[in-house]
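Okay, so here's just one chain, in C-alpha cells, the form predicted alone.
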Amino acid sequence: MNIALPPMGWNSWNTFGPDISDQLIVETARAMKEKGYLEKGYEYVVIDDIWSLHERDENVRLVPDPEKFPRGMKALADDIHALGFKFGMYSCAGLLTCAGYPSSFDHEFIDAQTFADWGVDFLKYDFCNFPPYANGRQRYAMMSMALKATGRDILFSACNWGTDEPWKWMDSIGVHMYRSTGDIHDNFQSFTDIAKSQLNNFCMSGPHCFNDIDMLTIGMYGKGNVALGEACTTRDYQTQFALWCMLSAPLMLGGDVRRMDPDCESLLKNDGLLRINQDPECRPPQIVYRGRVVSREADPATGGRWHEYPDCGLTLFKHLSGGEFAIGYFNFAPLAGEVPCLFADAGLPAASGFGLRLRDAMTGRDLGLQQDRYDLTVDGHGCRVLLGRLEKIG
C-alpha cells in the first residue's frame, strides 16, 4: 500500500468518545463532503473504541453493537464508500480495548479478515491492556502480517504512545502511521507538549510510515470525551494546525465537523498550511530556534513589566518541493515576543547574495525579499507560517 503523504481523515474518540451510531458517523461523512472537507484530502472516516459487543460470536469473530450498528459494519462501509470516503475502524494489541472490549491479541489474523470483509480500508491499532509476558514489536509486526494477507489495501495505524521507541523500528514492519505519544487533551499544554516532545524524531517520519503525534482537538471549545483543563482558544487551535503541517503529521480531525466553528473551519482548509502539510518530499523541518521569549506587559499599570519565558519560541525551516520553503513561528508563552529567524542557521548566510522572497502562508500577503534574517513578533500562543522562495539580492 502506498501512503506517501500524511494520512488526512476524522477520528470519533475526542468529541464522541463511546457516544458513537451509524447515524452518527454517516451524518459526519455527508457534512465532511458537503463541506468540502473530502476536497480537501480529509478522506479516512474512522470510528474509534466501544464499537462492539462485549463477547465474540460462535465462529470467533467480533459483533458490531446491534444498539449502536444495526446494520453492521458492512452496510455501513458501504455507505461511507459510496461518498467517497474511506472507512476505519479501532482494535487493540492488548488482551482488551482501553474500554475493556474484545481485542485482537491472540485473534490478529481473523480480525483482519473480518475487517477486511467488512470493507476497512484502515485500521487504528492500540496498546492498551498489553500483558508483560508479550514483545509489543513481535504483535505489531504480526498484524501487519495479518492485514497484508487478506488481500485488502488496509491502512495500518499503529497507536503504541511512543513504547520502545517506535520511530525507530515502525517502519521496517511495514506499519503506515504511528502514535509516538500519549492521548491529546484539549488544553493548549497538552498539545504543545506533545508536540515539542517530538520535534527530534520527525527526521525518521516520511513517506510510507508517519509520526502521529495524536487526533487534533480543533473545534472542540473544551466539548466532548478528550475535554480537560482550559479549553483551547481559536488562537491556540492555528498553532495546532500550524505545528502538526510543519512537521507533516497525519491531519485527523477530532471535533464535530458537522457544527464546526466557521474560523475553524476555515483553518482546517487553509490552502497555504495544506500545502506545507501535504509536500510531496514531506521533509521533517530544522529547528532553527528553540529558546526564550521575553514580552512586555501593556498594561501600564504594571509599568509595563519584561517577563523571560525559558523554551517557549520555536522557529521551524521547511524544504518544499519545487524550490519552495516554510518557516514557522512559533510563541508558546502567554504574552506577544519576539521569535527569530537567523538565515545563516537554515544554511542562507548573508554572504550569500541570497535573500527569501517571502509571504504568508495564512493570508497569502506578501512580505517581500528579505535578507540575512526575518523576525517577528508573534501573540502569545500564537503563531506565523511563511512561504519563500531563494531570489538573489540586487
Ligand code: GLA
Contents of the next structure:
Amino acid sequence: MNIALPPMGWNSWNTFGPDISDQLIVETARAMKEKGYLEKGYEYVVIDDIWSLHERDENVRLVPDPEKFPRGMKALADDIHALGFKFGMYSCAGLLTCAGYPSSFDHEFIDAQTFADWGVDFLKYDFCNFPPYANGRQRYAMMSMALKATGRDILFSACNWGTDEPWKWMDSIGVHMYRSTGDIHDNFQSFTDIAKSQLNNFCMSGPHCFNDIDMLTIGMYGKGNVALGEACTTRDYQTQFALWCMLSAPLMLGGDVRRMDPDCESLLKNDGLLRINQDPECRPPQIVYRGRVVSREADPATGGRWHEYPDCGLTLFKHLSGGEFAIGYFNFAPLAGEVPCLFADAGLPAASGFGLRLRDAMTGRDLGLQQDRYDLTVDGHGCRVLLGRLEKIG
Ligand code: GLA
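Now show me the form predicted in complex with the ligand; what you just gave was the form predicted alone.
To see the whole picture, the full complex is given below, headed by that same chain.
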C-alpha cells in the first residue's frame, strides 16, 4: 500500500473519548462531506478506543458494543464508504486496550481478518498493557503481517508513543504512520512540547511512513476528552496547525466537525497551509532559527518594558516541490516579539544576487521581493507562514 502523503482524517478520541456511537460516526462523516473537509483531503473517519464489548464471541472475535453500534461495524463501514470516506478502527498490541477493552495480543491474525471483513481501511494500534516478557517491535511487525495477510489495503497507524525510538524502525516493518510522543492535551504547552520534541526526527519521516505527532485539538476550546489545562485560543490553534503543516505530519482532526468554530474550520481548510503539508516531496524543514524572543511589550508579570524569553523563537524553512519554499515563524512566548529569518542560513546569502519573492501562505498577501533576510514581529503564541520563490535581484 503506497501512502505517499501525510494521511488526513478525523479520530473520535480527543473530543468524544468513550461517548461514541454509530450515529456520531455517521453524523461526523456527513458533516465532513457537507462542509467540504472531504474535498480538502480529510478522508479517514476513525473510531478510537471503547467501541467493543469486554468479551470476545464464541469464535474468539471482537464484538462491537451493541448499545453503541447496534448495526455492527460492517453496515457502518458501508455507510462511511458510500459517503466517499475510508473507515478506521482501533486496537492495541497489549493484553487490554488503554481503556481496558480486549486487545490484539496473541490475536493479531484473527483480529486483522475481522477488521478486513468489516471493511476497515485504517487501523490505529496502541501500546497499553503490553506484557513485559514480550517484544514490542516484534508485535508491531506481527500485526503488520496480519494486516497484509488479509489481502485488504489497510493503513497501519502504530501508536507506541515513541517507545524504543520508532522513527528508526517502524518504516522497516511496513507501518504507514507511528505516534512518536505521549498524548496531546488541548493546551498550548502540550502541543508545542510535542512538536518541539520531534523537530529533529522528521528527517526520518516521509512518503510511506510518517511521524505522527498526534491528533489535532483545533476547535476544542477546552471541551472534550483531552481538554486539560488552560484552553487554547484561536491564535494557539493557528500555531498548532502551522506546526503540523510545516512538518508534513498526519492531519487527524480531533474536534467536533459537526459544530466547528468558523475560524477553526477555515484554518483547517486553508489552501496555503494544506499545500505545505501535502507537498509531494514531504521534506522536513531546516531549523534556521531557534533561540530567544525579545518582546518590547510591557510584561504584566514583571512590569518591565521589555522581556527576553529563551528558546521561544523558531523559524523553519522548508523546500517544496515546483521551486517553492515555505517559511514558518513561531513565537512560543506569551508576548509579541521578533522572529528572524536570515536567508543565508537556508543557503541564500545576499551576495548570491537572488532573493525570495514572498507571500503570506494563509492570506495570499504579497510581501514583495526580499533580499538577505526577512524578520517578522510575531504575536505572542502566534506564527506566520510564508510561501516564496527564488528571484534574481535587479
Ligand atoms: C492512548 C493513545 C490515545 C488514545 C487512547 C485510548 O492513550 O495514545 O491516542 O487512543 O489510548 O484509550
